[in-house]
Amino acid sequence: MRRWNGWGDDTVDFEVPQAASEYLAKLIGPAIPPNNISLEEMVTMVPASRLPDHRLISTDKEVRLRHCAGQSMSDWIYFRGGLVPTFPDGVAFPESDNDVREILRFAKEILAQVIPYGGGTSVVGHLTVPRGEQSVITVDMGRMNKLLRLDKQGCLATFQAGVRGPDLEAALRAEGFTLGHYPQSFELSTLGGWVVTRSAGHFSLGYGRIESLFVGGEMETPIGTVKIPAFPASAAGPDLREFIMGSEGRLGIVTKCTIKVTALPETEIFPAAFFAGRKEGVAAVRALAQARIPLSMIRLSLPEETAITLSLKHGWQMDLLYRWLAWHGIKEQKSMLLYGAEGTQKKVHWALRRAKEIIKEHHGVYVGTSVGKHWYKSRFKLPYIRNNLWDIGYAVDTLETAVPWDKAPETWKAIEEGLRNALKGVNEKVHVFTHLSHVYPHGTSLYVTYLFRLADSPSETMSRWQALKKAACEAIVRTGATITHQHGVGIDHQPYLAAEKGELGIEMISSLCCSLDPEGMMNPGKLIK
């Protein structure tokens, strides 16, 4: 069963290893297990609903419990801590389009506010729900996902869009196909949320971020329908799907949603390779990424990231590859290099064969597929670990945003001491590490994880983690990156949009909203004020 105040299913554990927790003790200090709040109790929380009756919406208490929020480090502090401070008073469940318009007929009518719900994974806020006299309605896509439509000879598929990334799989699959988007959130996200927020996923070098897969769809809003056909190109004026893309729930609610498909890939690879340290190892990708090769992922660890992945395995394996690399020079500040490629076998080994080359012009050492096998295999498992840490006394939170190359080595450098230096106030130390997940020609994301001691209370550690956050986004719009590259807007990154869209771009997002929303009644709060 899913869990109601942590990540995934309640089933699965991602235990954190003796050393790895010993790692962290000498890091940035033992910590101190703090007391979780039952659901029982969180229950008990739940005020009475506001709302009158309706056939599609369910006022239980402990549903509307489950739905009043994501995973953003705040939700997590607020549910484990049971200072939740509103919950929806109803939750929806349509099953087809009349169903979505009947729920928003009915919200109109009585002056509610509503909020559309994926799978409930945002880190950064969309679903929290808004204070306020107004009555709220959370409306549940789950029971929208079904496959709709197949075009095998255009390889395009329909989906409803409530249809979450392990199901889309197996309707694709079960007929040859695959959409190839693979958020670290696959097992639990939904379409129309990877849509809403811009989503990337680990294969986007090869598959594409998801605006490049969307090509049509239905949104159901306050005033209408809008269908965007799926043309497989148009110069008819602006592109309607940008409009769609990004909304985060403040125009309307996605129904359909029509993309682009694959033929299942012959052979899949993912090799690895060791840079002796971070300089190296973003010369190389840059070069692979400017190379063009048709690879479908890059992953770089930087050192200390490196460093913590490395810590949490353990065996004959781990000894021999130390050796290995030590012998090639590579030792502490070493940064790891996960690589792929997917299709035809001749298409596969030719890209594969093309950035070894690459790899070694760059004096990274390969080291085979045992390490990306196993990433492969875990890489959906690793988000649990978040679980087990907070059990234990640490909070891990994650941030992300994207740079030109010459950028690249400012940006990440200032976030890093951003956070290390946000708690030196209350006598914290914070332990960060990056990455680079997805990279471009002309530039590459940057996937910042902290990880910091939980405080004695509840609020204080939420004082502590809006210290990091605040200056983890002021860094990041100081040196003028992007302030969001995969997790979206939502209320987290809502104060920091200005810096980047201008003026004038706030201005058209909330004209837009206005067009489709007049009274304002769709996941206000979220994106734009």
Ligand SMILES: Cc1cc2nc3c(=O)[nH]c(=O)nc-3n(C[C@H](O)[C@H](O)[C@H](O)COP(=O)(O)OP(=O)(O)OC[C@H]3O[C@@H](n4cnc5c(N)ncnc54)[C@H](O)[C@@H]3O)c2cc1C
The other form holds:
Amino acid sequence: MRRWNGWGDDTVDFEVPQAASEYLAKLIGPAIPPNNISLEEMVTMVPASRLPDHRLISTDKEVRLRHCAGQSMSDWIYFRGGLVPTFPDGVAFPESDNDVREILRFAKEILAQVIPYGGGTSVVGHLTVPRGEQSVITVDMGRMNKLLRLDKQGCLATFQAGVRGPDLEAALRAEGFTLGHYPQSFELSTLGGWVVTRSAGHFSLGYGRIESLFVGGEMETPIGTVKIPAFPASAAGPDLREFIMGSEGRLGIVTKCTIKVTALPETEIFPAAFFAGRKEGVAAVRALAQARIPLSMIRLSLPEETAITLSLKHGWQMDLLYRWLAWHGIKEQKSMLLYGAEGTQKKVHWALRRAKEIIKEHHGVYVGTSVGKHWYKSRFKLPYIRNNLWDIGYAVDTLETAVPWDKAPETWKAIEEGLRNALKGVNEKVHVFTHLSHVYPHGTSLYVTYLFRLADSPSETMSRWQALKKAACEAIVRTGATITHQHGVGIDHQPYLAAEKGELGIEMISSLCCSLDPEGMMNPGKLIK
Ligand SMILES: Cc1cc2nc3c(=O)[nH]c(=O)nc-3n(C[C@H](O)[C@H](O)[C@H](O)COP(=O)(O)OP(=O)(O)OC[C@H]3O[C@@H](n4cnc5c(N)ncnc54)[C@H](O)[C@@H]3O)c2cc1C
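I would like to compare: after the form predicted alone, may I see the structure of the form predicted together with the named molecule?
All chains and molecules follow, beginning with the one already shown.
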């Protein structure tokens, strides 16, 4: 069953290896395991619903509790620490477009607010229920999960928007196709959620971000249905897909999406290489991105991330790897590159040969495919470590941005320094590390992970996290990077959006929301105020 207060399936665990917890204790201090509140205690905090009965809406307290938040750090602190969050008054489970229209009509009649809910994996407060007089209906799209049409000739598939990653891929794979979109939340996140948050999967280099995979669809709004046909291309004015992508539930509920699919690759290979330092690694990935080699992914862990990643692995193979790298002069400050190619044997071999040449030109040391195989196998398991780290007393959070190549070092230094210094006032250390993934010819995303100790009380843990988040967001804005490359805006990034969109830009978004949702009933407070 899905964990109610953490990540993923509650039968899956990712134990923190002894070596890794010792490493963390050395870096930021020994931690004290917290007292997590139980589900039963939390259910008692759910107030009575303010909704009249409706055939599609459950007002069960546990159901409402399980839909009141996503996976942001503040959601975790609420859930695990027992701080009282806000709850929807009911959760609707539509099965058809008609059901969605009926729920929106009902919400309009009773002046309720509506929060569309995909997989509940938002990490930036997209699903937070506003406090106030109006009742709130969360609309869980999980039952709208069917493949409606597969056009094999045109390589297009139309799904209902609530389909989760594994079900979508299984339906396509049964017909010899793939979408190739794998965010790390793949297990639980949905197609509709990906589209409205502008998601990026780890093979975005090869298959594209969701923006380039989403070719059309339908959205139910409070004033009617928006239909976008799947044209191969069109010069007919502004592209309406752009209005839906990144709309974060503010405009309506996406019910169907038509997406580009690709024939399953003949082969996929994920080699790794190491560089003596961050400068060498960054120069190499920039060269790889600019050479436009058909790779499906490039991911460069900077030295701190390389060190912590390697601390999770041990055994004779690791000893051999360290000796091999040291023999090539790669010692303390190593950067690890994982890259991959998929497609026909011929294309993959050509791409990997060319990539190897570029890596060599940048003094990288190729180490074969066993590190990459391990990453591939465990790529969706890693988020589970967040549960186990919390249980021993450490919080781990991530944030991401994107920036042109020439500004990348300034941006990651500013974010890392901001985070490292943010808790100095309370004498706490923060461990920060970064990787570059989703690289582009003209710039790169930066993905930053930070760990800090849980405090004695959940409210103090919340203040620590708020100080950290503020420091990182301010560093991002100050250095001219985007406030988000893939997680979206939600509540957490909203105060920083105007810095990149400008006053007029925010007004344009506001007037779009007003025109489709004049009563302001759709996911209020997210994206813009
Ligand atoms: C462990 C973990 C790893 C992650 N890794 C990645 C990653 O690699 N790449 C990435 O891009 N993101 C990642 N995320 C963030 C998150 O998974 C994405 O933002 C994802 O796209 C959200 O999809 P969802 O279906 O879970 O949407 P939800 O979290 O349920 O909702 C997100 C927003 O979309 C709206 N929404 C959802 N469905 C609809 C719909 N049908 N119509 C209208 N609005 C809708 C909601 O109202 C909300 O505003 C990760 C999150 C976690 C917890």
